[in-house]
Each structure stands twice: as C-alpha cells, then as structure tokens.
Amino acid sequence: MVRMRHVLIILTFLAGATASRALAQATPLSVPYTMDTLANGLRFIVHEDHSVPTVTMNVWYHVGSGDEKRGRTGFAHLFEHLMFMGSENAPYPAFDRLLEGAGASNNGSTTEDRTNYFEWGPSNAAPLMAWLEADRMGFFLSTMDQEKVDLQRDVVKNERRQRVDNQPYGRAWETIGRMLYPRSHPYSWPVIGSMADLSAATLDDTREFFRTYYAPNNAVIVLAGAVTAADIKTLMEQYFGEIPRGPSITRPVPPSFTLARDTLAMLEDRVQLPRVYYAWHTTKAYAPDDAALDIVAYILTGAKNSRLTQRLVYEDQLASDIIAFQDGKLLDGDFIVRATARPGHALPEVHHVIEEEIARLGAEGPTLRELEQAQNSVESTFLNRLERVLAKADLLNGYYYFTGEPDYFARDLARYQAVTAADVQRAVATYLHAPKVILSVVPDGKPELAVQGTEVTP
C-alpha cells in the first residue's frame, strides 16, 4: 500500500510536470515593451512588471573595446571608470550617495561590444535613476580634467596588474586573442587595453572619445519594474530631451580570416599546474550555428556526466578542471577549451583525449539523452532569469543591439530548442575539426608539460 501510494504521487508528479510544460508551450514566451525615440536619437524601451515595487535603469552605449584603434586601445574601458567621477550637477561621490540613500544600488562593465551602466532599488527612485544618467550624459564633459584621466588611468592599470599580470594564466586571454585574431582585427586586443596605450591617452583623446560615443543617439536606456511607460516617457523627456545629439558614427568593418593551420604557443608563468587553451574562430552572436556550439560546449563540459569533464575530471583524473563555451559577438565569435592538469600529469595526455572525443563527437554525433539534457539546461538557466527585473532589462537591451527587437525571448529560446543532433555533428565538423589557438601555460622552468609541438612564445 505504501509502494503504491508512493508511485501515485510519482505519476502525478509527471502528470502535473508534463501538463506545466504543455502549458508553457502553448503560451508564447513574451516580455512585452513600449520603446520610444527622442528628438536628439536617444532610443527608450519600457517593460513594466509591477509584481514587486523595484525598479532598474538599464543604459548601454554602443561603444566597446571592438571600436578602438591599435595604440589607443583600452578607452572603452577607461571610461567605464571615468564615469563615476562625478558630474556639474552630482559631483563626486553624489552619484553613488544618493543612490544609497534612495535604497538603490549601480553598477557598470564594459565588453568588446558595449560599456553598459545599471542602477536598481525601489520604484519611486527611478526620477533619481533618470537625472543621474542625463547629467553624466550630458553633464559631464564640463568636469573631466586630467587629474580625473590620471587617477583612474592609475586605477585601471592596477586592475590591470591584478588581473592580467600578476594573476595566474593572467596572460593567456590576451595571447590567445593576438593568435586568433589578425593584428587589423579590433578583437585582437583585450578590452583592458595595454599599458603602453593607457600611458600614452590625453586629456584630448579622451574628451574626444566622450564627445563621439557618450551621445544620446549612441545609446539605449532600459527602464524595467514597477513604473508606466507613461510616466517614463516624461522623465525622459525631462532629463534627456535637451541634450544634443553626436556626430554619426562609422563603425569599423573587421576583415574576414581563416586560420591555416594548428597554431601553437607556450607561456612559462609562476603556476603551479599546467593549463591548455583551445580557441577556434566560429560565427557571430545569433548567428545560424552560435546556438549549435552553445550546446556542444554543454555536450563536452556542461555537466558532470558531460563528455570530457566525465572523461577527464572523473574516469581518466587527468585534469582538476575543464570548461568550454561559445562566445558569439557583434562582429565575430570564437570556441573556448580551457583545461588544467592534474598533479603528476602533463598537458599532452590532457590533449590526446580532448581531441579524441571532439573527434568522436563529430563523427558520431550527440545520443538523444545528452542533446536533450543540453536542452533542459539551457532552457531552465534561460526562464530562471526571467525572474529578475535586472536579467529582463539586460536582456532587452542586449537583443535589441544584436538582432534589432527587444522582445527576441522566445525566439532565442527557440534556437536551442530547435537545435538537432546533426546540428550539432555538422558545427563540430564545420569549426572544432578546423585549424585552432593551442595554447600552453605552463610552471617556469617546465616547457616539457606543454602540449609536443609548442615552438614560439609570445
């Protein structure tokens, strides 16, 4: 009797599962928006969710490391800093101390593709939110002097210092990212920027650089929580309808490239365990086969039962670690295996079995077990951010500058849940049996660890 009652409540279980599911199918996923344009360019998306009384101002300029020029690089990111300086209207700390006192928090990073800046708390700071972004966007220029470009220039190369440097493998993004890419292509560098560069930018370059890419016709705000679109419309209107626009802006266009062969290098650094990089060059974000390779990099590293972390980290003990992962951008993309040895191993026995399994992925193609389960993660990772104000206002804008609608939820759901096994046979045939970065980053003194082969160190 108890077995029995045990198994009802199983099959109900499933039951109630599969009819949730069957639900979630039948009604289409949506974010619904209002966006809106200035006179001055400024573009403005609305998401309105009141189930909670908070709030988020979501701003991206579309400006990133991707948009320097070699021997200026680093400015994007230099700027994320140089904004929470101060403004004529909230000078520094104002901009963090009133948010604190509203109840509310900010914070900002910077990519290849964007510099993006976020605030979120209660609802009614949003008018605070509003006129602290319009003063530092129209507002700002007026305050930056060169005591402000070298305190944070300084800032930013001890960032530099910690996390490139003087951190472990600190050195291996920018070496694989001057491998992959040619010396032309703005993907190239790393979105930190070089010291030499940093040394090298002026007062005048970086007014220069404020006065193309920080304009309202270069920017997209996201106001997502509990406010009305009505309402944002006028704050908007209010605080950024009278600054000017900027001049147009020509974005660069990366040249188109192949690598010829298997390119190999060697870093000696101050690491305990050897570590091996794989890079391949692949397609853009949203791209027909970016969705595909997502779901490789699951397949071979997503999960613990997944093909090389079950392979390496659990059967085999050759390595501590192992990831992989797709990373599509606005003008480019690129395949990422990172993997470190465990004690007593070196990295070629780590390499004979990551190609031999990205060999017999591509020969043989996922089971329907490992595709699905690939699936069901991407799917719940995907749904348990739309529980956040702060992951939907991201999402919006991020969909909106990579395929031009804001509300692309579903159909980038979709992409995944589309995804075949011969997709995922034909991506890995069509880009990881093409020729890769190999890099090896190894304990000083110990070149032999390294993957055979490794001649040049950069």
The other form holds:
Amino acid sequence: MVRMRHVLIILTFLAGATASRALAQATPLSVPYTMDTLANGLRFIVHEDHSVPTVTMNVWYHVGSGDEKRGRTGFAHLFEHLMFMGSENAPYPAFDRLLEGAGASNNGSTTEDRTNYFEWGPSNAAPLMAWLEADRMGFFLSTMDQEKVDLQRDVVKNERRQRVDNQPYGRAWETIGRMLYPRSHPYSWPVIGSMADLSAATLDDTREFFRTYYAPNNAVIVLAGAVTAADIKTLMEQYFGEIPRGPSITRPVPPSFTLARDTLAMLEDRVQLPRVYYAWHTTKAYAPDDAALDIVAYILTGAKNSRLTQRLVYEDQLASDIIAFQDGKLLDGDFIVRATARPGHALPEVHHVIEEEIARLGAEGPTLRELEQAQNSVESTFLNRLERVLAKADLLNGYYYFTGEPDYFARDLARYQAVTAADVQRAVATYLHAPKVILSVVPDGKPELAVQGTEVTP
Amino acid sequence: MTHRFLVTLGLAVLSAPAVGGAQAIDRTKPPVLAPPPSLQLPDIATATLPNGLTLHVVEMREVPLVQFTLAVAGGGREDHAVPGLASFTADMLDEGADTLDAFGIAALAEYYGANLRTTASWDEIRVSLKVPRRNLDPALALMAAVTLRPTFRSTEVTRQRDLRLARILQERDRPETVASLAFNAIVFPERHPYHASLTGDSLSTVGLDSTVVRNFYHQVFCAGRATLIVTGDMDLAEARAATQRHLGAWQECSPAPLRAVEAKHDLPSPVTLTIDQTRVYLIDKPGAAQSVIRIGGPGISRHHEDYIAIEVMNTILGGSFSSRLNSNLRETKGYTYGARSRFSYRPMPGPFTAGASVRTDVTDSSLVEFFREIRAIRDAPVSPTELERAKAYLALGLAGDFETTSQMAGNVAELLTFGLPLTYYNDYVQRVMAVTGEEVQRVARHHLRPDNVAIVVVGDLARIREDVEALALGPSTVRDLFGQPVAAD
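I've shown you the form predicted alone. Could you give me the structure of the form predicted together with the partner chain?
Time for the whole complex; same chain goes first.
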C-alpha cells in the first residue's frame, strides 16, 4: 500500500504539467472549503460536492521517509502498513472488512514528505470512516505487538521485491538518490528502505514513532463529497475530540549542497536495452523556479513535438522512449531525464543529443508557441483533476501542507501562466547547466553501451 | 430517446438511522449508518445522424470539459491473421492525417488542451477526445481528421513499427508480462484470437507496412460501424450539431460486418474450450527475486446468466483486499504483496486468472494455498458475513464508478460493446443483493476447475523447480519466455 518514489514523481510531474489564460478567466478555478481546528490541534477541511452521492476521507500525517534516520530507512512506510493491523475497538481485520461491507474502499501511501490514508464510498459511510480513522489515531498503541510488526515487515519486503528487485531497471532510482544527495540528506535513501533496515526495525521503534508523529496536531483531515460541513464538524468533534495532543515536531533541516562535478555510474541488469538517467539538483516544490522547471520538462518531453521526443524518438530514432520531470519535494528537489536506447544503439549517441538540446534550449529559449502549448496543456490537467472528489481531497491536503492555503488551485495555475521564455532560459542555465548525475543501466556484460567517463561506485 | 438511470443503493448491511446527538458516542462499536443514498445517474440521450452514426449523450455540467469517445467495431479479435494489426492501426491514426504529420497533430491537440487518444481493445478501435469545452470545435476537427483522413505514410508506419518492436523486446524484461503472455498463449489454442497479445508479437509486427494498415482501416472504418459517446458539459442538441459538422461527411458503410471469428477460422467453440487436465508450465528467469504465478483457464462470456453471481463469488475469492486469497497469502502467510483473481470479459469468453508475485522460497507453498482457496470456495458454503460484505462492496461501490466524464463514457461504452441495454444499471443493485450463498457455491463449482487449469510460474527454476514438481499438481514442462515449448527439456 504505497506509491513508490518513481510512481510518485511521475504523478507530481503530471500535476505540474498543466494551463490557458483565457480559460482560467472563463472558469474560476476554485474548490470552496471550510477549515476548523479541534482543541487537540487536529485540523479538518470540508469540501461539499453533491454531484454524486459519495464521500472521501483523506488523512495526511506530516511524516515521511524524510523524517527517518540512517539505519531505519523505510520505517515511515512500514508504519503505514501497521496502521491497517487493527486498533482497540476495531481489531484486525475490521478496518478493511467494515469498509467493504459499507461499499467503501481504502488505501494509503507514503512519500518522502508525508503519509496519507484515504477512504472512498457512498456518502452514508462517513461516520464509519471517521470512527475507524479516529480509532487508529487515538487507540492504536496498546494493540501493537511483535507478531504484527513481523508480518507486515514480510509484506513490505515482498513489496520491495515486486516493485524494485524483480523489475527491470528497478534499482536505478535508489542509486540516483544515493549519488545525488549527500549521505546525511534523507532524500538519499528510498521511501521503501533497504532490506537490512527493514529487518532491523523493532517494536520499540514502532511505539516511539507513533507517539511522535501520529498525533492529532500532526495530522490534517479532508472530507469531500455529498456531506455538509455542519454534520462533519459534529462528527469530527465526537470521534477525534478526546484524542490527546502530541509533542510538537521539528522536521529535519537537511544540509544545503551543490554537486561539484558530473558524477557518472553504471549498473548492469537483466534488461534488453540500455537506459540512461540524468539527475540535477534543483529546487523545492512551490519554490520560485519550480513551475518554470515543470515547463522546461514539458518543452523537452511533454508531447510528441517536444524537443527531445521529436528528435530522439522520431527524427534520429536513437531512443524508444524519453521522459523528463521536475520533482519538487518539501525539503529539496531534483530534475530527471530518462531515455531508453533503441535496439542497435548505445547510450553515448543518446547522450550527445540530450546535451545538445538542453544547451540549445538554454541558449535560445523556447518559442512563444512552445510556451503557450505547455501552458495550455497544464491548464487542461488542472481542469481534469476537478472531476473527482478523491483527487480534490488529496490536493486540498497537499496545498495546505505545502502552501498553507487549501484552495490554492487558481494560484497554482497562475504560477504556470506567469512563466516567461526568459524564465525557461534562466531555469535551464541555473539548474541544468550545473553538474549532474549520469547513471547508465546496461544489459549484463555490455558495459560498452554505457555513457563513457570516469565512474564512481554507485 | 432517453434512458433513465435511477439506482437506489439499497439493502445495505448497516441500515438504520444516522448518527445523531452531540457528544455521547459508543466507541466500542462501529457507528450505525444511515440508509445508503440513491444514485441518480443522468439520462442517456440518443440520436442517429443521416450517415448512420449513432450518438449517445450524457450531460455532466460540473466541470467545463467534454469527452467524445468514438468506438468503431473491429478490434483485436478481427486481426488475428496478423496479431496486433488493430492495435497498430489505432496507434497510426494520430501519426499523420490530412496535411499534418505526427508533430502537427500533437502540437494542435496540446495547444487546445485536448487529450486525443487512439486505442484498440479486443472488440473495437476507439478515438477519444477530452477537451475544455471552449476549444471543442477545433479539437473536434482534429479528431475528425485522424478518424476520417489518416495518411499511414510509409515513413511513419516504419518508424512506429520499429518502436513497437523495441517495446515487444522490452516486454521480456518484466516477469509479470512474461507470465501473462505465456498464460494466454497456453490457455487459448493457436489461431484463437486471444492466443496472441493484443499488441502482437515480433513476427507479426515485422511484416507491418502501410498497405496492410490501410487495408485494415478501410475494412473497419465507416460511420455505420461506429458509435459516438459524448459526456460532459454539453446537451444532445449541441452534441448533434457539433458531430454533424465534423463527422457528418463520413461515409455510411454497407452493413456487411466482418464474419464471426469462430466461423472465419474454424475455431473450437468457446463454450467447449477446456483444459484436459491441470498442467504446470515453468519459465526460467535466473536470479529472479520473486516467482510470478498465474493459475486459470477459459472463463465465461459477459452474457452468461451466472455473471452477477460469479462477480460476487470472485469478490470473496480474490476480487477485493479482504478476499480469501489476499487474506491468506498476504496477510496471514506474508508470501506476497498481493494475491488476486478475476474473470476477464471480452466479446468471446476471456480467461479466469488467479495470480501473485511471491517470495522465491515459498513458491510451492503459495501454489498449495491458491489451490486450497480455489477448492474451499467450491467445497463449502461461504459465510453469511462474507457474502453480505461482498454484495455490499459491489453494489454500493457503484456510485464511485460514474463520477468523471471518462468513467461515464467507459461505462456506457461497455454496455454498447457487449450489447447490453442502456438501462442495465437500473436493477444492478437488486440483482447483486439477490445472490444467495447457494448460488455462490454453485457457480464456484461450475466455473472454477482446479483439475483443469494451466499453472504458469516465472521464476528462478534452479531454486523452485524441484519443490514445485514435488507437489504433483499435474504434468510439468519448461517453456521459453514466449510461452513456447523448449526444444530440449
């Protein structure tokens, strides 16, 4: 029950890839909400949408792998799994079974920056969702035992096998994190953690983690759908009001860093085609250049006529796929380009074109039409996300966490509309002309297909 | 003509007055829920243009978006002389049309904020457009161009063919894909349309050229074979006018539908497609971190009278998180990240498949548990609690499937694909809630055949083969990465 890092960053990219000036004027982009805070510090946000008789509850705990320490990597995600193992009044396996019995579904996910839990189903199921979430927020710890930790540890290790170890190119992402970020930076390890650290996690770690992070004052809950704000307020007070406040939390302040020079590495894997990954250190989500970097990514690979896609996949036919995205997170950010060579081609050929096109974008900037195409595409994505209450609820929570304003939709779109050709040029010059990580993943026994240079041990 | 949907999500397990009062709640018991809400689905309005193109419109005004989904009869089941041809033809539609090349089409679509997609399923080719309402007109002109006037230029065809060959090569890297392709190749005999992948194989792909593609296009694309579904910020009159403007000139076809696949290729009748005995097929992935398991055989038609009961049964067996397979293999044993089962519905009966990716050292134990659960749901009645939970999950979950214009279009398209009435969902909840425990056991006995299934395991054979064969589930053979027999086994 997690989105792994590579899935997540693609979602972030899509979220970042949208907008049209005239349309925004015609369509006020707004998701109205009410927000309240209980005495114990729990914030809740309600968005009414009566178009379909469904409701979703979306809980964000402000903790992720970014809060972990070396030696205990993967713990935030392992803990997410434990939250489904029952609480005092809803012992395992009541959580999933009661929801399914009411026609509702649920899931959870962990990223570097937060852990979320969400339910969706018919609107009459809201009290059940509140009861279940309140029980595991307030009445959880006494039910945790070694057996549950061991069992979910096995499930998470299976998840790691399925998503990382048994996937082609599966180890690339964690290798890039290790190469790009300093060892003391929490983004240097993967959300899912290492097998050794998962083995080392103890029952005491679990208790400590819960007491620190799973408190009402470290959570925000969004309820969206065919409900009324007044009813939800009563519900929240009834179910969550008596849960005691936890300690205040200091989030880590990772070291600032710059990459001194290009860092090159190669992995051999059981794959047919060689693939190259580039990673640059950029900037946080919602930082001044974050939107410009999303636009840069679009201009490079967002559509068939984007520069790298058109040249590498269509014209020169050196690559079978290519994607670029800015991955702005809470504490830091990075920009990724990933390309797979076509059969019969080696990565140095692909590498040459990527360097050339990035240099050209930096030197010449985009055309007005390219910029408008990117902005229109971004705007359309914003509209599409307004169709589902599930998406709106998660966005309200995310906007609140990152910007302090749940209904940040219009202002988020405005960030993209404000990007100029000069901004694009400057973003390329500032971030993509700086030293980078280059990782080649090649078929076993074919190191000659890799981008050549002086390697470091990944 | 309009078809009214009114679905009451009735008969919930927990149906009593809503939570009331201010403070006093009893935390020790789950809250008693109000009766489920009724789901008022919007009307489906229908019209036919002079050229024979039928159009169904569902007005959804929440967001200023419109989706046009054009479904043209003639998908993968029509192309199996050249597997993958329907899918390739669909891919080629937006690679060149009128005077536009692939870049020109993409540049316009993206500039309009439109999502223009061309895809093929087993039954049809779909061209779909989702666009902000204000840009509908130019975007629809583009959609009409790729539908009516694709160019299929040789250079574009060759380029896409080579790209597809690269992707087919890469499929062999993913053990899940290897397992699924091998499973289909084994369960469905050669020359059955589902024997090959919907996207073809390298042999069928290498021979694709613009003549082959153009011929298939002309065989399939005409107004009389097409249905248009419009969902979103638009009513019937607006949709009809816009469609007439852009697709009104499309030629009506002489309604000579392609012959039924069964007749054309002298296939075994789908109902008699069976597996003589359970057999094990092992595929080697040296060093694999997990073993990928697929167990199953030929399934049922979407029109089968047991459809609803089978869906309830499968929800209990492996169709939900709380299902028996997932509870056992993931939550109790810790063998896997998830175990599932499903019946796939296609124009001809698709497969029943149960599967999981499991830890290498418990490959044999996992197979034992799969068979334990498949036999158990046949041998003993399901508990009333399980039954009620599964029925509520299916029936009450319906509302969430009609939220977006894409979901609505997909659901209407599915009804049309399978020839089901547009009023289908009106009594869906009642039919689900009427399923009894006896029916669940009956359909389990009839449709789950543990003694007549194919078992495909993709993993590190040096570490698993001996243990798997010691289970004596059936004769065992080693297959290659394509599911084909290995010469020297």
